[in-house]
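For reference, the chain that follows is the form predicted alone, supplied as structure tokens.
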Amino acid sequence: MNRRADAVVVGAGLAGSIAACRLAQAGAEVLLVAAGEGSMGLAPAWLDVLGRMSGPVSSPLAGMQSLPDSHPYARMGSGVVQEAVEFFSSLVSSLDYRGGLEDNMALPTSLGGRHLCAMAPPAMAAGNLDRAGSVAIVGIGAMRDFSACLVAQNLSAGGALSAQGVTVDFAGAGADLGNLDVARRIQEPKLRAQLGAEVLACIGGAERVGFPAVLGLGAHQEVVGDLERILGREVFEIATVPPSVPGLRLSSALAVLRRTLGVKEVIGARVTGFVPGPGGVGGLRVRAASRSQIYEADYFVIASGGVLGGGIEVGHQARSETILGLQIPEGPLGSLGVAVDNSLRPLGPSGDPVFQNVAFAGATVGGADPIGELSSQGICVATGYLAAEVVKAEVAKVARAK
């Protein structure tokens, strides 16, 4: 038997998990359909919206004005920008993120560079490299993957900022500890404060103190405070390589949004193809746990990923969307991608929409540059909310209809 639903979502990432909460807070009854849990556990969970074009960009919103009308933020303007960006933020008030699209701000890397991101985390946007003092950059011997004289050492290169490195023990580990690992330990009060008082002995007068970004899952906050009442001195966190754990966080605290707001999930499922029908797709074929089923809607938002999450095929002759079967303009392979209208409707090669109940939204988005212009995340959000807003103002013409 087949699923309806008034829209079905494809993708748990973070474009998705945006389309879906804002429909489902408009009344919608939305399906979401993914592979997995989507990529944000990979990426630390600052917002990127746009740092870099021909240089670094100091203003994400100024920036946008030059950017070539094939561009995502072109097509959707920056006003819709900023509303998806302010929706983000209230959506998940309980991060309390810090910034916005007027000026970017510097966060540290992992390897002690410089990151241009609009939003982040407060324990991240505390490492903000544009403050002037001294830092200390704290490493876990345990920690292969994090050198804190690395990080310190790139980071007083320029000049604009004393930094040095201090490495300690941590739960007298002496095997290696994963990202995971080290965050999972730290929740323990005990370990914590021990851990606070090696780091307190060697860090001098520092008047910031940088951690790798593993400070906590859940109780994140509570090991935070502690940790700053510890050293009497503001902590922040660094960029880690994956897995990263406040990437963890923003999808935990995305799915349990998704779940409240009565979003009904399948995950582990795959989507093999589409039904016709009115306004171009009556529903899609997905295999899950063996078996398939067609799942119909009104409207469907496709957020399945870029190259990297299998929504972009790429062949030696020919490159293709792989749920509709579209086919990909030539590019180069970081910005590949679904052409779009303003309304984020697919386009054939004639340049019209060839099917019109269908918006796409996050990297199956094609038309920027989102590592190279340090947009990835900022693209997701904006795509994904106005997906549902277009979605949204018909599934209500739908409603008034019957």
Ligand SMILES: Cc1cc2nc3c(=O)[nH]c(=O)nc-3n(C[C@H](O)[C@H](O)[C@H](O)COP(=O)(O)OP(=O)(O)OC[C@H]3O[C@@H](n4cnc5c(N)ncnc54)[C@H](O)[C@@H]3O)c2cc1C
Given for the second form:
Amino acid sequence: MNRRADAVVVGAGLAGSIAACRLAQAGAEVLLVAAGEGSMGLAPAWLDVLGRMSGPVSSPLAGMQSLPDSHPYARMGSGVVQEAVEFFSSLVSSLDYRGGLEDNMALPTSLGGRHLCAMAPPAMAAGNLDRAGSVAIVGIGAMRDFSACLVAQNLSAGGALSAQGVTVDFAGAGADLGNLDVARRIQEPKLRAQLGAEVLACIGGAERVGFPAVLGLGAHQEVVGDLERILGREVFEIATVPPSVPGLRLSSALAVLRRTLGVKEVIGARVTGFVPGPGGVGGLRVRAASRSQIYEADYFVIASGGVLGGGIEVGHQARSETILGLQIPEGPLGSLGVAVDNSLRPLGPSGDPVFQNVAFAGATVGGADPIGELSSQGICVATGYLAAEVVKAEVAKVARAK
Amino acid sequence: MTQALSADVLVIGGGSTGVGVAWEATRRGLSVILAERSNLAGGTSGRFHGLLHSGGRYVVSDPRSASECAAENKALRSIAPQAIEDTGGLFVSLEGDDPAYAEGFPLACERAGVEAVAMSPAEARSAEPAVNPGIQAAFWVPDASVDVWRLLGILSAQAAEGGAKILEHHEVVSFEQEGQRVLGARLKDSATGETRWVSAQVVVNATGAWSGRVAAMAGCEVEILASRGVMVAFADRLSHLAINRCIRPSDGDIVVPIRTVSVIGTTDVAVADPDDTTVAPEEVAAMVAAADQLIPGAGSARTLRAWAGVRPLYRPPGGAGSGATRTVSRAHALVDHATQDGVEAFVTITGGKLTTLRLMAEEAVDLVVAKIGLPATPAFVEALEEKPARPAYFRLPDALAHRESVWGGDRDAVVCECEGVLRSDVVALVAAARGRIGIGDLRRSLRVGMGPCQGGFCSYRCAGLIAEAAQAAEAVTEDLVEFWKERFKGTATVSFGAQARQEILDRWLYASPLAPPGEPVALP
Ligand SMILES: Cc1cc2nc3c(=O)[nH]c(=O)nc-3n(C[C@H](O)[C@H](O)[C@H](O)COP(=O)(O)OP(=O)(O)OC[C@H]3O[C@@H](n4cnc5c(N)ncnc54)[C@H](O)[C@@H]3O)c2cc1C
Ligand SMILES: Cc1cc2nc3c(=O)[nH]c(=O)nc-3n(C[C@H](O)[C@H](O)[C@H](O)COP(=O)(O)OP(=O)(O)OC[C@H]3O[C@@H](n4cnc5c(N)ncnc54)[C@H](O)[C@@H]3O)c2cc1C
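Swap state to the form predicted in complex with the ligand from the form predicted alone:
Below is the entire complex, every chain and molecule, led by the chain shown above.
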């Protein structure tokens, strides 16, 4: 039996979630299908919009003006990017993102580098390196993925602030802790009180205290609140390698929002191809377990995550988009993406749209150098939002015609 | 200039040949200094295929090499069993391969003294289920795989125990000569930029593909045909036996299982510059296709890295014209420059195989001893009898059992999931080196960074442990970034499928949560 909706969104990552939520808010019936949860749980939850061009970018909004015309930001214009980011902030208002597009903030990395991003949740934003004063960086002995010593020494070497590294034990926790192990344990009030006391004993007069970003999952605010109370000073989180605890907080906040807004979703199902229809695509072939089904809709948003997310397959001979079988223009591995027009419709080799009722969003969209620019998350939010705007307009047209 | 050093023998080159010579010379009571411009196995030896040859590969094309391999295969097994995995190997002939070659193979093996046991195709398939089911003929041979860093580690440690001085990161930049006699050489320390003199009674040039250049510095001639071979590693162990194609040596005719990976090789292309280790995408595709013929399915398996090594093929003066490099003998050559060029106290030992390092060392040291004018001392082979007869090869299950017994869930931490390396392993090495250790050294000793993630996760953990133990974060960070760049060099031509996703993940790691201070990491 086929399933039908106003719009089908492929992908449960940042781009797919933004598109689905925006569409559902506007009253469209949305069906979201995804093979997996996407890469939000891997990436730090700061929101990058534009961190580097030929050098560091201090204002994403200003920097955006000099991007080439084929760049997704240039295609949609900075006004839409701004709307999209505002939409993101209001959508995940429970996470209380700080910052904006005017100025990048510099946040510490797990190697003591300076990461430039537009926005971040409060506990990450509190690590802003442009604020003066001394900081203590706390490592947890058994945690393999964070070295307080590397972070603190490299930050101090940068000269802007003085950082001191300390490493404490997490009582009775064993010798091998991953990010998630710590994030779960620290939600136990007794355990974090003990940890707080240990930290307090060795941080001297430091004005702020940086921890690896493992300060709780669901109980994050309580964890930060308690630690700040025990330590008597501001606490911040430093982005770590995957799994990213702040990324998982963002991912689950968006999953809850999708459900609350009435998005119907099927996670764990793979789209294996499409069937033609009036606007180009009539439906998507979806495989879940051993069953195959067609998901029909008037409009489709494909937010399949590029090479990393599975939306682009890099073969020995060719590089192709996995759902519609589009050819990907040649380019370095980090910049591979589908060529799109200003409405995010995919373009054929001649430069004309090949499908009228499909919009691409997120890391599958080409035209950018997301790793070099530190722009992937911004592109996800902006293209996810724009795809929904385009579809909203189309769905309204269809409704009027009916 | 730092203080001058002196020894009976100066060995130039820290590959399998040079380390073998240093080890053998020390065993015979000589004082030894070894100078290597990078690190041990930093040349061809660290970029080889990993096979302890049974000799079968050369029984038809080069019987002398075949016999030497057969004998030295046994010798190395008893010298350094801990560096050898006794995989065993197969020679298989596929549909379409010349049947006459397989028919003549057993006799050729017998003549060369290479052990080979004929098997029916069905027996071969049950011995190695991964092998192409369409095989026409099969022979079992005593192939094994070698962990070269461990092998050279064992030999150089034994040499050092016997008093040898092993100087890594010391390049020989010129010789000191008096008349027609080499008195020693000038070494440049790449860390400090300082130079120092080493005087020696005899200098042994064991610089492999570079031995022509080094010999020229002493006014001597050694003609080396540099022949580049490409290898591709798969992320999994595709077979348990080494699989050789039973045909005349050709491209992509051997798959070797080494620890957690399998390696297909190789090619044979003459190059002008021994430092030319470029890999062409077509070569990678050809290797993967060749592997798929030996092991069906390999063509779609995940590839991990591609790299190339340069063979030092020796051409004697006035020797055969410039034929194809495949037809040049794989046998080694010992050149006494006194007789060849009239230069005293200088010898070159080159060509050969990693498998024949001991024999090469024996012959070179025999000549050194004669030159110094000492009575001939027995070579290693005699001493073998004193050794316990039971070798303790390394086996993957043993390695895992060790990990489990130490790790046990909460006593230690896993630093490298791909290769099962524990924090205590790293801490012990860092402590032994008093903190003067890089992540590349940890890779060579423990294999961190050699599994599917290519160091994406473990390298940072290692850097943290090194920084905590001793070093300034700045230097450790620099070393870490260099390590990332170095790992990326080998993956560029194999970024397909799952490995392409891995590469994007690693690129994001180094650009985002692990971004170093200052400029972004410039990956190839
Ligand atoms: C370690 C790490 C650090 C990062 N740091 C940063 C950073 O600092 N700044 C930044 O801007 N970006 C960063 N990124 C990148 C960023 O996280 C991703 O580019 C971004 O999240 C991509 O989002 P997306 O929605 O496009 O795709 P994804 O989150 O990858 O989601 C793709 C979705 O599509 C689904 N899908 C794919 N193909 C199919 C199919 N055929 N059928 C059904 N479903 C399918 C997947 O299952 C998934 O749900 C980082 C990434 C990593 C891994
Ligand atoms: C593709 C390929 C696959 C192979 N596979 C196998 C195999 O499976 N089994 C096998 O047994 N053999 C194999 N071989 C052969 C084997 O690898 C070589 O014969 C052997 O490693 C050569 O060792 P070496 O010490 O002579 O040379 P190298 O390992 O190259 O050592 C020479 C050293 O000299 C150093 N050096 C150069 N100039 C100077 C200087 N001026 N001062 C100081 N140091 C200097 C270099 O840095 C280098 O480390 C293979 C070879 C190739 C190319």
